[in-house]
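The chain below stands alone and is given as structure tokens, in the form predicted on its own.
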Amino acid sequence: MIYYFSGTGNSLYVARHLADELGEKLCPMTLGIPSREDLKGAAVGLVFPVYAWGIPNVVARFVQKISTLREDLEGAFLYAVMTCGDDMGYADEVLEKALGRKLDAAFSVLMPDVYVCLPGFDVDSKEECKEKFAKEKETVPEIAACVRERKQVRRLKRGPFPWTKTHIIRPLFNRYLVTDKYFRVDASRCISCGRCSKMCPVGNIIVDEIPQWQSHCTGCLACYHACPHHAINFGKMTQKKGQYNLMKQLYE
């Protein structure tokens, strides 16, 4: 079984590819936890995006729940596949701390950048996206081969200064930027189509003429990227930034 979380589509894309390679079933992390029967001697995959060189709060909640099945987890081959736009720091160690056990294998997969809420951050160019998708086609079958053979391996792109990014920058990022209080809607652009609400993976948006956020944001930016008229922005920082619409292609 492969459990996944995806905001803008990258991790769902990888999870589907991996599931096809392995002949496994997919389950969103937001829909529950595995049963003890699911874990017995099985290969259990966790596929999700890296947020600020760590794990999304949705993933943290999921793994804290399955950590109660610690004895059953010990008998499973537990691996993680983490998507990132550039590097992933020590996100695997953050995951292991939440799980309460070591991973049997861990991998990172480069996918198009989607974070746009700070200066210097924007979506990748079409050429960069094409290159990353081409690399993904090579990387995921290699991951699947490792899983089939139950290889104890780590193939991770930690990047420069990984400890500083994960243990110093990440806590500040989570404290000040994982919030929906900065989202703004341009009412002259918004058509009340509800796409932002539909694409929000945690059900955090209600559309009453214009979108209203409900204060349990996971920071995925699916609402921003899904808006067909660029009516949603995160403060002033995203007004001239690009959008990334893979999730729309995966679901429609």
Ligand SMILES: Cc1cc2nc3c(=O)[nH]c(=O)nc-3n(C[C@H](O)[C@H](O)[C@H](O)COP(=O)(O)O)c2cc1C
The other form holds:
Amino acid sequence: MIYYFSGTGNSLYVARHLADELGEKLCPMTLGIPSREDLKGAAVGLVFPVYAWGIPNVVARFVQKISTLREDLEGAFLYAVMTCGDDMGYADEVLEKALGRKLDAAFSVLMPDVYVCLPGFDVDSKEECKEKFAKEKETVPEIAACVRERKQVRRLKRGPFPWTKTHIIRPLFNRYLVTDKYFRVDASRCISCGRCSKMCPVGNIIVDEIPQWQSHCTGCLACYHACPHHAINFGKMTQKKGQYNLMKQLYE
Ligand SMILES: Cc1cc2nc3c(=O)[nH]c(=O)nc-3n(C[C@H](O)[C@H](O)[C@H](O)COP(=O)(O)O)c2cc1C
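Alternate state requested, the form predicted in complex with the ligand (shown: the form predicted on its own):
Expanding to the full complex; the earlier chain stays at the top.
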């Protein structure tokens, strides 16, 4: 079984590819936790994006729930596939801490970057996206081979200064920037289509003429990227930034 979380489609894309390679089933992390039967002796995959060189809070909540099935989890081959735009720091160790056990294998897969809320961060160019998808095509079958062989491996792009990023910058990022309070809607552009609400993977948006966020945001930016009129912005920071629309391709 492969459990996944995806805000803007990259991790869903990778999870689907891996599930096809392995002949496994997919289950969203937001739809409950595995049963004891699902875990016994099985290969259990966790596929999700890296956020601030750590894990999304939705993923932390999911793994804290499955850590209560500790005995059954011990017998499973537990592996993580983390998608990231650039580098992942010690996100695998953050995951292990939340899980209360070591992973049997861990991989990072470079995918188009969707983070746009700070100066200097923007979506990748078409060329960069193309290169990342071409690499993904090679990497995922290699991951599948490791899982089939139950190989204890780590193939991770930690990047420069991984400890500082995960242990110093991440807590600050989570404290000040994982919030929906900075989202603003340009009412002259919003057509009340409800796409932001439909795409929000944690059901955090109600559209009553314009979108209203309900304060349990996981920070994925699905609403920002899905808006067909670029009517949603994160403060003023994203007004001139690009959008990334893989979810649209995956579902339409
Ligand atoms: C809040 C947030 C934080 C991110 N932090 C990182 C990061 O620390 N390192 C990185 O390489 N990419 C980072 N990214 C980019 C995503 O990890 C990457 O684009 C991922 O593939 C998105 O997956 P998804 O489309 O399944 O949501 C971040 C994206 C968001 C929205």
